[in-house]
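Here we start with a single chain on its own, the form predicted alone, put down as structure tokens.
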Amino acid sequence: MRPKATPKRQLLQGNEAIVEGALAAGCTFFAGYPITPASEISEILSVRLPRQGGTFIQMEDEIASMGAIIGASLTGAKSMTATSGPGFSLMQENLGFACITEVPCVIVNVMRGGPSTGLPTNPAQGDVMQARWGTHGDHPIIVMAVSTVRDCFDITVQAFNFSEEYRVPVIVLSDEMVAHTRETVVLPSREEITVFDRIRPDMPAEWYIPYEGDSRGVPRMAAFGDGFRHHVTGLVHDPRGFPTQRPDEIDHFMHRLFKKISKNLKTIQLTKSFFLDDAEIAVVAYGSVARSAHRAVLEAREMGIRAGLLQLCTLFPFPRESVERVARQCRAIVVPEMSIGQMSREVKRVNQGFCRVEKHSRIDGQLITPDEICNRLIQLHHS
């Protein structure tokens, strides 16, 4: 037998190890446009793909970006893009699209200052309710959040796997502290990984129904040019995929959509929990801000006070039951993020008067502190 090769130690940026995660999990088509700080996803890939037998296009904007990708995944590549805010900003539109047409997709979006040009080189997690609602009309769309280096890869592999399992677009939120930090990991070998492939038709082309869910509400998908009739549009639809204005299907295209999400929450809503079993103080982050506050409940610790960290990396659908048990279990709860307050409004909605929520917030384009958090803990523990 070969001795187990030595897992290779790699000193990676954040923005290299979501390249790495998207190469794993079989991204063979990236169309995007340049923009700071999420840049290097684009340089990197534009070198690697092709040597890898995938394709790179570089596009005249942003919106051209969102539409190539569709076009990719169509034709049943596994496709991504990468942006920042106002590039963000420019995809609605055809995100609702992919939306509709059940196109699976990754988008990342490494956030910084805004609103507008903002700040081009600072961290911020301003776009998280955008995510969720930036493009019009009821939809379903799942978003994550990265916190570290090793996240950018584990959750950029998750992002890919959940999009064609569920044939839903998948956004991955990281910002500029993330994507810039640099640290040494150890990534897992290709047979470590599981890898989700979308699932195909198994019949004859004339049976064939493109929007037919099965048990879950996800419809197989054939690719453009293996001989399945297959509609595409951005009107609502009935299963065959033509535009219709019956109530009845109407009705159930929306709730089927939905349904692929709801029905799998406890598979989608990923967090991570850390000193949380005897906490009476908790903090509640995402993204970069959840670094600093894991070292802050380290520190909170150490002064005696029991203080317990609930990281989130799926930021929606929101992962309600696990915030309401710690709401449930602890007398106060911090939300520190780099926003005026968008996630904490999301705590209070779900806590219901279970324990005291406060947001701390930062808005002037510089990283939360654990500094910071720590005296927040220290102010509740004290309260």
The other form holds:
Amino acid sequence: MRPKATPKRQLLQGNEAIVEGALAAGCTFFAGYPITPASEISEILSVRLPRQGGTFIQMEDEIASMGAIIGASLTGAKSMTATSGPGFSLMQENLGFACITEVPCVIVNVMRGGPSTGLPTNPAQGDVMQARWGTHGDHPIIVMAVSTVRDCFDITVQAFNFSEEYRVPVIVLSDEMVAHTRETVVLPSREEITVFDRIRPDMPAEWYIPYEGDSRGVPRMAAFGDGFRHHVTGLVHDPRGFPTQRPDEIDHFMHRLFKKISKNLKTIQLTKSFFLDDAEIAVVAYGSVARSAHRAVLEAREMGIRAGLLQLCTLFPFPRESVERVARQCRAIVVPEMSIGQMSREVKRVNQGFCRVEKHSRIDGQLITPDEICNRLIQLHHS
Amino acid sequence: MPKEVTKLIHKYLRHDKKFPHVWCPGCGNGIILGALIRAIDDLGLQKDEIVLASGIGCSGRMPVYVDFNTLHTTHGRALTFSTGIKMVNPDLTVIAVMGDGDATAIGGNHFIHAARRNVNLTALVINNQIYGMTGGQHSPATPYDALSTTSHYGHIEQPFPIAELAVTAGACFVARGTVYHVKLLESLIKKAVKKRGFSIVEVMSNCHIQFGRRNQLGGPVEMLKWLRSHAVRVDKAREMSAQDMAGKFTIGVLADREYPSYVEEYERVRKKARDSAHKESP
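Now that the form predicted alone has been shown, please provide the structure of the form predicted together with its partner chain.
Entire complex below, previous chain first.
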């Protein structure tokens, strides 16, 4: 018997791990536009994708990039784009198109300080609500956040899987700190990860109803050229894909869009818990701040404070049940964020008078340190 | 209706789509759709291998009626979606139909870059010189001094010559036709679809409801007559003075040149990438 190969240790930055995750998940098409601090994702994919027969294309702007990845996905490819705040703003229009036409695709937003050009090389977490509600109109969407290099790999794979399984665009929120931090990681092999591919129609073409949900509420997806000729439109459409103005058809369509997500909340709402079993005070954090929070909780524990951490991997649909459980159990929650307070509002919304919820904001372009969070925990412990 | 027309209708129009269509009686869009269908039929293309994409506006509604792979995208963005489609499946024939505002105002950047990049796509730009669907506002193709719902006192901007813009931007094949010269239009579309590389056909069309009425140009018949009297064949225009050409426009093939298309070039990139990867790993 051959000895088991030693797992390969790699020194990677977050942006590189996102590339590895995308390729492992089966991404074969990437369109993007240069922007700091996301450019490495484009640069590396421009080398890697053509090697395996895939396509990298640099478009004229982020609007075009988003259009190209939707076109690619409609033709059967798993597709992705990566950007930062200003580019993410430009993508909102076609992101809405992907929502209404149920086109799987992954959008990575490496967050930097905003608004506008803001702070191109500083981390921030100010795009959280934009990720949820940036495109106009009611729409379901999945938003995930990464906090370590390994996360960048795992969450990107998961983002592709969710997007293929539920036919919904998935946004991966990274930030400048995670993107450019290098650490040693061991990535799982292709055999160790699960990859989900969209379910294609297997009936005769004339039986295919392109926007009729299956038992999960998700329609089967044919690629252009597969022989299942159908119409795709950004107008609200009936199950055959044709525009409709009928209130009953509109209502049915809109509710199906939401139901395919809400029926699967337990699978989609991913969180990680650290030391929560006996916690009295909890930190709810995501992204690079979750790492500071993890250390802060360890330090607080050493001081005898029963602190715990709930790390949000899925930001939307908001993991209400997990947060509510923590709010019922603890007497205080602190939500540290590199924004004026976006997720803290969600936590407050879910907390129906169960405990005290405090935000800890930092909007000076600097990372929130473990000490800052630890100090908040000490204050809350004594109050 | 002639038997051959009925045959084409049965073959190419969607039997399960609720008609009537959204276009006004006398609209040029129907003539263009007819020419497109006849061109495709003549070329012997299979319905499964055609993607007809569009943007927003009256022209944007064209794909829904025909039995191809059809895509009604966002305003001005048809060419960006089409680029993704073509790169993933180069065997598909991808045609993007757009209006003048769609292609050259909100989609102007995509238009020039698609021409420069030279992905094998065909752009069909219907130029009716106005935003029809939204109520007759001026577009980048509205003539100087024309009246529109947003230029009550006469339009003070100069129009884009759309086909000439595409020539300068580097499109492989550029042609202009009109809805009056239907046989010519059909042959131009055929040439454009067959062309390897980015091809574009600008089609001068009539919007008698939003443009003609406000500018005293008459109904569809009068506007078609206007197109007839103001269109000059490219070869004839070469012999005419600038003075004689004032207020007129050329029709026919404006540019037909060979560049390697993006699809072929990218195949070369893939080969280079594979070779370099092979060298790296012993």
